[in-house]
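Presented as structure tokens, the chain that follows is alone, the form predicted on its own.
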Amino acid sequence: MKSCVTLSLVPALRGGPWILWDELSIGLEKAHALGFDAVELFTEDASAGKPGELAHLLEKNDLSLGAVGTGAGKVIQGLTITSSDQAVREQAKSFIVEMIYFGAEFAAPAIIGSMQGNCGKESTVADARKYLGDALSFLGEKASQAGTFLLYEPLNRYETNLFNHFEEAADFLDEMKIEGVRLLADLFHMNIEEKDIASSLLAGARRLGHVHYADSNRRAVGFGHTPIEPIAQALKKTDFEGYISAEVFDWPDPESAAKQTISSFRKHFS
């Protein structure tokens, strides 16, 4: 397993759950200095810095790109793949395809979290899940063709009414025979929804592709009350080799949150 820290390049969204908020070169330098293996990027669109800059900086700082977030498509543009409006769904898929290709240049997956949307008043749960399944099938194929995979993130009940439980989402992907898609296990969401996070991880391990390493209060692990050791043991049992990525608030400040994260990672996974 490899350590990863989040870096947001969207100043307008400062205050969200990302640790580093600097300009690209400074953020990558900090990630390297703090001892992380990779960064997870949150950008407004399918770009970061000037052409060629990201590749150069990743190599210079001995870092990998762990994943790219697509949340700006929802937060800034209002797009979701389960909208009752077909035109919006198509725009959402086009945005995500661009992010898939962006990440694939670095063998990194794109994440579908908030862009999954909700079942609203204008569609049934069955409709919304069909839209979701159709989109994930299409996007998973695009990711596979690009040489990577797609990440789908079950969220807590306050953020989506589609899938809130890890194993249920894994079953959905299997039942729909969706290829090229893995699950993102976000420990913050799981702390709200799962009876036993470790057991849920083991039950859906066949689809596990990425972990968001966050405590019960969305702060760095160790600043809340989630018991991490059984979760770490479960992840080791699955032989998971992906990224353990800190998508957390920069509390009390970015450097402290990052240091707490890497310290906790080394304690539980080294």
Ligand code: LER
The other form holds:
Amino acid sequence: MKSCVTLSLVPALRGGPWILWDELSIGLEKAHALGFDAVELFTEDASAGKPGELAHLLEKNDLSLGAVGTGAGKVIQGLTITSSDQAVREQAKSFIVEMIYFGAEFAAPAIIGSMQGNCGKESTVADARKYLGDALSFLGEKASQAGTFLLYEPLNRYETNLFNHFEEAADFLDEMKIEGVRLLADLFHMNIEEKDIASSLLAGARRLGHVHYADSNRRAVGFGHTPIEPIAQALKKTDFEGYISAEVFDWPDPESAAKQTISSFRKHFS
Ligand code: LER
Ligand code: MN
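Could the form predicted in complex with the ligand be shown next, to go alongside the form predicted on its own?
And the full complex, kicking off with our chain again.
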């Protein structure tokens, strides 16, 4: 398993759950200096810095791109793949396709978290799950064609009413025979929803593709009360080789949150 730290390039969203908030070159230098293997980027659209800059800076800092978040499509543009408005669903898918190609250049998956939306008054749960399944099938195929995969992230009940549990999401992907899509296990959401995080991870491990490494209060692991050792033991029992990526608040400050994360990663995963 590899360590990864989040870098948001969208200052307008300051206060959100990302550790580093610097401009690209400074953010990547810090991630390297702190000892991370990779960065996960949160961007406004399918670009980061000037053309060619990201490739150059990743190589210079000996970093990989762990994943790219697509949440700006929802929080800035108001798009979701389960909107009852077909035009909005199509725009959401186009936005995610661009993000898939952006990440694929660096072998990184795009994440569908907030972009999954919610089942509202205008649609039934069955309709919303049908839109979700159709979009994941289409986008999973695009990701596979681009040489990567797509990540689907179950969220807690306050952020979506589609899938809140890891194993249920794994069953949904299997039942719908969706290919090219793996699951993102966000330990913050799982702490709210799962009876036992370690057991749920093992139950859906066949689809696991990425971990958001966060404590109960969405601070760096060790700054809350989630018992992390059984979770680390469960992950080690699987054949998961992906990223343990810190998507947490920059509390008490970005550097302390990043240092706490890397020291917890080394303690539990190496
Ligand atoms: C995205 O990764 C996520 O976890 C959501 O809660 C949106 O912040
Ligand atoms: Mn997350």
